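Take a look at this single chain in structure tokens; it is the form predicted on its own.
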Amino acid sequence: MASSMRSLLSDHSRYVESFRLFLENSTEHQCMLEFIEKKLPGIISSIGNGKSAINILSVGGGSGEIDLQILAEVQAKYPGVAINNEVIEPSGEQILSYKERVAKTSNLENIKFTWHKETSSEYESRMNEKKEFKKWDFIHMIQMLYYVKDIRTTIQYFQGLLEAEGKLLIIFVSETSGWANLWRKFGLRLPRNDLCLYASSADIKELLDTVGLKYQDYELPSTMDITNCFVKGNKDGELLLDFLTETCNFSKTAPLDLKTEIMEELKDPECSKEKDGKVFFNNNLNAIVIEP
């Protein structure tokens, strides 16, 4: 590996910019929202039975866009019931965006929000130190398990905090996606970061089977327009390439052979489809719902 290659996570502002472009060019949020509208009501159908308050824990809640959609579905299912929504999020910037979003959203009167500026492992350590084992009716971990040191212990810890009728929702990149293909072929040649795991939903399901946890999974079809990645010198394309490879300034710092192989792979049918002169990367997600 060329020594000049470094993880995209080492440059926070570039990561944020490339992530914003990823959301603009992909159906990531749309496919999640469709899942929340169509499938979530059935999944949460018994979490609040007979309760005067529902406790929800958002692990890696980001800026809150998806969280508020989840809360709207819980409110619709349990009208008038109080909701305690606690958020674990290490980025102060994201928490600020979340708070601003809440301030602009109506019909949240029955929801109490609490934010914890920390990682999931810091939360776990803090709770263990306080010997506090609060139980939750619904816990969700959306697109965040890439950034933990140990996926298995993280899932087991939070699954252990579920109430008897509770549910733990994980949304993660699908084993059928272009991501899984890229990481399988090139993961060892890209810069590794302590907090970025090249895993897919297949790894999570295998882990759940091994420890004997019950779960259901749902495929969430999604695409990302990566046409600009093939336009030399295109700034947006370069940022999207950074995001795809988790590498800061990939097009400028990657060895020529690696860059050539990855650009060819991105056009391979296992990764992308070409339609009307555009290249659409397979961004499929998997939603996994774990029982107590």
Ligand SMILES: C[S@@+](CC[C@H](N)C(=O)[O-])C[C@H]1O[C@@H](n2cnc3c(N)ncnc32)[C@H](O)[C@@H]1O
Second form
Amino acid sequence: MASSMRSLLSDHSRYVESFRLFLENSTEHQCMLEFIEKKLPGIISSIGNGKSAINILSVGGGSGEIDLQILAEVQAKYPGVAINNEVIEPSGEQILSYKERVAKTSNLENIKFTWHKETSSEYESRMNEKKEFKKWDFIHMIQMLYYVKDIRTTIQYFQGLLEAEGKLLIIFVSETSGWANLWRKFGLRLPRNDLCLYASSADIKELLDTVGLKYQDYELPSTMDITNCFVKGNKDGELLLDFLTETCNFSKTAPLDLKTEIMEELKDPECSKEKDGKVFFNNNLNAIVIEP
Ligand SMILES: C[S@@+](CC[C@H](N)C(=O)[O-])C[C@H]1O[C@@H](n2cnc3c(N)ncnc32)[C@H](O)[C@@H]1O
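Having looked at the form predicted on its own, could you now put up the form predicted in complex with the ligand?
Next comes the full complex, this chain leading.
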């Protein structure tokens, strides 16, 4: 690996900008919304039984777009029941966007929002220091487990905080996605540090089986239009390429051989399909629901 390549997460503004472009060019949130509409009501069908308030913990909630959809489903399932929604999110920028979104959304009167500007492991340490072991009815970790030091211990910690009828929802790239293929082939040559783990849902399910946690999983088909990645000098394409490789300024800092191989791989049927002159990367996700 060339020493000049560094993880995209080391430049937070660039990360947020490339993530925003990724959302604009993919069906990432649409497929999650479909899942939330169709499957979530069944998943949360007993989390609030007999409760005067429902406690929800969002880990890596980002700017809250998906969180608010989840909350709307919980409100619909448990009309009038108070909801305590706490968010663990290390990025101040994301928290600000989340607060702005809440401010302009109606029907949130029965929801109390609390934001913790910290990582999941900082939250865990803080709670351990305070000897606080608050239990939760619903915990979700949507597209964030790539960024923890240890996926297994993180899942085990949060699963241990579930109420008897609680559920832990993880959304992660599917083992059938282009991501899994790309990372399997190139993960070792991309900036590898404890800020980004090149894993897929197969790794998560394997570790859940190993530690004996029960779960159900759902495949969420999704695509991402990466046509601009192949247009030389296209700024959006460069940012998307950064997001795909989790590398800051990939096209300027990657060694030529790696760049050539990755650009070829991105067009390979194991990663993408070409349609009407556009290249659609397989962005399939897996939703994994874990029980207490
Ligand atoms: C890909 S975004 C997903 C945001 C949101 N859940 C969604 O799906 O739209 C990942 C989020 O996880 C946050 N994050 C990164 N490392 C984290 C950590 N160690 N603990 C908690 N959140 C983290 C990032 O700041 C970012 O907002």
